[in-house]
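One chain is shown next in structure tokens, namely the form predicted on its own.
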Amino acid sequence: MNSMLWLIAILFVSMNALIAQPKGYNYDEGKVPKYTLPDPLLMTDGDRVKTVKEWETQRRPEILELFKKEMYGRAPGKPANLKFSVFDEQQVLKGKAVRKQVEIQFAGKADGPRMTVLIYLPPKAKGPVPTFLTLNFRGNHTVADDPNIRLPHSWVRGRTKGETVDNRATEKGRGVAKSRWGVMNILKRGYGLATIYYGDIDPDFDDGWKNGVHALYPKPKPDEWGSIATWAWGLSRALDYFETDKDIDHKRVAVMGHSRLGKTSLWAGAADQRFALVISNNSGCGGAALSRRAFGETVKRINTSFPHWFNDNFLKYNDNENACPVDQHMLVALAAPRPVYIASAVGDKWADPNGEFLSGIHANPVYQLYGLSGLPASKQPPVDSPVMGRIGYHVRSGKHDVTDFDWEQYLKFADKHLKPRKK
């Protein structure tokens, strides 16, 4: 009988291991390939950056251009006919919040590509408030139990390439993702929260670049914007609106994203220096995790499963990560001297928590150039034990998600870096 129980236990553990680790992908630190990271302070001509001016005028533009050319893609600037329309503004949540809804028309036409920004602000704020700007996966109406939030008008993420729409895109979906947002806690701490359904900007499937904002532009060339760069472009258009809103402090906006939208927030913060603080939540490959580690999700896997996320030039680095002239620590460094927070989850090995931490560590030399400490840790901290310098990091217990614990750290980090210091 004991032998039978042992056999069952072994089979159970083996089956769980197969479920946890997709076939052909590495979760073993001992099998991480040898790699050498590009030096963020070494210019392509061989000269080493010695001053902030050299970083800002020479090396930073050089790295930014490499990421555009080889990975995320070049995006157009602000559209000439961009139009903002505030169609809802009132006190809600029993007087504990001011809700605004803003339609941003990318071509200035109501029947053209457009996105809706949902904004919650503290009701008794004395002047413009610092604000978290995020993208969401299922629609603004999923963020809170609020019957008057506009439902999605565009493609909605479903079960098969966007063709199958589930109930979360309808009235039944109101508030289903509220656990990820903590709206009341954010407001109580004196911050605003703004969110946009990412499908309003660009649908998340390989549609041949025919929908969303891409309908206004020619088909992308190999070095032009994939969906991540497109979603980041949409975040910048929201920031364009914030510059016109007297209730939002557009100079103190934190861009935050989870998973593929964490990849997006990192790129948005790199491409648009107006963002004051950048937050990556479980962003993994193509986000905060070092590509050269090939741990969990890899460049080849991401390019195969989601060919629309990056530009076509990035395909060159399938099973060839060491040939890429950049890696993700350099993406983190592009935010310098602005604060960056990187978050991992111990149960999310697919996103390579250690690789995310190492990106923060290897971005430190750029922050130190500014006289800042960067990430104040020499090794990955214990679970649920955040560290916060100019770069913050934690690996929390749990899985691939956004939790109250995550938000508590982001609020503390924002208190440290975004709120004015008391005299």
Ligand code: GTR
Given for the second form:
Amino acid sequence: MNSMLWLIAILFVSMNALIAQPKGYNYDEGKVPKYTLPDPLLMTDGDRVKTVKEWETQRRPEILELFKKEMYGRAPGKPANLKFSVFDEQQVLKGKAVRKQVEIQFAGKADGPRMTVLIYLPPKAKGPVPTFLTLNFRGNHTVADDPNIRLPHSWVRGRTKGETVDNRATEKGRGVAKSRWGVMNILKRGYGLATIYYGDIDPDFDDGWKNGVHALYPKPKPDEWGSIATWAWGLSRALDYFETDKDIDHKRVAVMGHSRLGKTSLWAGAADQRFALVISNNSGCGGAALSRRAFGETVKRINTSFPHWFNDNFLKYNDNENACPVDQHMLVALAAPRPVYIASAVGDKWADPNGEFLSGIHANPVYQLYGLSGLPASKQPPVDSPVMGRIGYHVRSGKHDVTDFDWEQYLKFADKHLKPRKK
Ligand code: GTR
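Show the form predicted in complex with beta-D-galactopyranuronic acid (GTR), please, the one above being the form predicted on its own.
Full complex below, order starting with the chain above.
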């Protein structure tokens, strides 16, 4: 390589490092502040939870309520006029997949708030298949090279013009995010894949709660839904549809998400126990990472950069994490006894890989109450060495992303816990 190319390569790498690790935040394990985590099994009245029944009828509802009130916000239930319209169903990808597209109208109106679910299913399935449900960042059409995927009707993030520009999705975007999905591999393993463009549910910018499904509801109060809770609400509406689709096993749906959408999958699994398995990919602050560690992204920073993600009550915990009655290990614990997989990346220090691991560890007492081992590790496992109990964890080499390695672990984990039914 000549020196010019080297210079460009070095600049590119350091730019990426800057983006992945903003300055002024702590990335040093030795400088993590001293903290005490709230005990998931200690009720607010001081009693200790001793049985599964006490957990399920008292402490779990208490923790769920705290997360709603203080952080993600309460969401409404299933709308009365929810309408499903399957507008596409055919064999595609040379007969190796069945593609369905379903429009879900939140107010039962074709010109009202709505989302499109793109579904790929294995073509020769005998009976309903277990399915991964995930939100995507840039439109369903970015997930695969498939000319007939409907383009999003809603706002998409602008690459160059900033995030609040009302861009339209174009043909150029087809397949651009396919490296994150491996559709054929998922189908070959006997699973379906369903995905929704998150901006269909709620465009990802601070718009005064006018766009997406918020148009149907009053402006949220300080304890009501932020965008993460809204995206999770959309995932539950997809599950409502799955309950009506005989090709999808709605009792074996794994909700998976990356980054802000990993925060969303954790919250979706907590708020809606119909999800059978939960996967958090590099979810970081407000997801799997313990807030009290203030390692990488902090509560104050996330509330400042993304004021619409959480509810307004969460602002109280800016630079004040210890005052919060919950921390993120309790979010993992809300999935119990269902399986949860937490994935980190070494190059993703902003998301605090060790803090993500520790959330799994500190959720263990709740899994143990069920006689399950939870996350079977005493310290963070070495890079690229997954550990899988009822809670799974890996830290892979590389940066903030979703890779084939990540999917390989999710498929193994699903084989272990959601195994396609024996015929
Ligand atoms: C970052 C944010 C993270 C993470 C990420 C993403 O800017 O600080 O919390 O959610 O975005 O979603 O891509």
